[in-house]
Amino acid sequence: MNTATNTKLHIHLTRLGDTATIHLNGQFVFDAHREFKSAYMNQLADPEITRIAIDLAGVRYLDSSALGMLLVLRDRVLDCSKSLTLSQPSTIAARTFEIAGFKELFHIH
């Protein structure tokens, strides 16, 4: 299997009522910036969506740019008066969030 395929972040969206969940699977790194932004911007623009959840159960790796993308998302969500949850972080994501102090900035469960 090709290395690019192994490192690619796969993004899948589900909606239930007023909640959009963006499921991430793979390596959450800078290369995913455009696709990740596109996924959440569509949800921010939808007036029926009041809650956004980022499902991190399938994240095998994340770097500092991924943390930056989440911080930008947090600011945009707050500007739109919507809520954001980081859900089911993988072990590596949970450890990274703890080190980065994200528990004070995000609702994580």
Given for the second form:
Amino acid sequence: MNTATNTKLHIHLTRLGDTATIHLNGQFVFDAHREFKSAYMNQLADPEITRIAIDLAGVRYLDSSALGMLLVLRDRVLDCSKSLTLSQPSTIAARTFEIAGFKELFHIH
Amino acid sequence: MKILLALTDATDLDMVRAVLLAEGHDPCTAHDGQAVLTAMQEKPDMVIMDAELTGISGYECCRQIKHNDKNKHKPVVLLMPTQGTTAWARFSDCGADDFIELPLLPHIIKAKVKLLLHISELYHRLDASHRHAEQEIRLAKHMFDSITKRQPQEVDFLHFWGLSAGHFCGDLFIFERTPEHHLHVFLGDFTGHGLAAAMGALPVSDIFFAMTRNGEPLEEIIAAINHKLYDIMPTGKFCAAVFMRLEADYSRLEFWNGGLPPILLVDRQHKIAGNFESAHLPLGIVDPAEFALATGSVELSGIHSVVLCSDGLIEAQNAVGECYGEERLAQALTRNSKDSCPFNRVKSSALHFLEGLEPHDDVSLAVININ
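One more: the block was the form predicted on its own; return the form predicted in complex with the partner chain.
Now the complete complex, all chains and molecules, led by this one.
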């Protein structure tokens, strides 16, 4: 298995109306934190964007630091009075959110 | 910078020396290969020498210089005389950092020296920061080991196995008896490894031991630890944990699972008789005022053992990228085997699965045998 290509998280952004969606593909782990942060910081600063969605359909693995990054994002979104959705979590992401009790904190659909 | 020069051609030597002096360096010279090796004791910052030195050749000098670990990042430059393929093969085998082709030109000497000293400086900085990080890891390991060594006694029916993803396993497993002899058990998995885990483990274990020895109920202890971690940890850092209280007569188990894989009960027929999923957020995330405390409770009649693990076990990957998974864990627990202890069965199943690979997250497994 070529770990170099399999461990990288690919991040891309789509915007529709007032919603910015950050699509994550691959392994969502600590290595991705800088790129993940810069992906959402620009959207938080944009007054036209009121909703942030994180598309987790392509997440093949996530660890506790990924949960940590989502918690940090949640704080920042609340500070800007915007809304946050975790959308289409992959099976493994959904299971991790379930174990971590994230449905109490996040809008997941 | 002190730069050692070994050049056979006197005109070249004068030119290079003049260039280095003009750049503010401190050139010194050696007339042959043996003299170069002797002059290394003076610890030059860089070496520039002819590849074809008399006596010991430049290639061989370079090999011997690089053989010493202290010179690993010290730039060694060979002046290459020919375009023969043998010379280049010898060059690439000897471990030199760079070459300059003859005839020598002053601006090339100047540029190469500047570049190589810059790279060497970066290596030294990286080395220093690496050493610093290792010191911190040693400190963290020391603190973490001290915490687990504070365990007052061994409990013979309680087994723990930790396999670290790095220098040491950052999952915290501690237990203590209340004055009434109930057994309190804690398994915690902190975000991150190393120092981050050790920093969190300190207050958790302080509160856990003190309150248990005071005979305080499990819910109070969980609330106090969540409160402390909520106060001190930044957003995004938390601790997935299980708390358990085993009654002194082993009749009943009280439990709380916030973010760890299910607590499993295995009965005497090797069947899974209970599965208690995480029902709470991990410690340190929510405000104490909104924190859900309610513990669960179960009778233990007919139960052989209680099994806890961190997600590092469930998510451990083998060489082909498969996860160990909850199913393999359940199979190992329920499989008919000569070994009647579920702890041994799971441990050997996980080790067999990993085939010597280091897990990417700390793996921990705790089993309490009820007898």
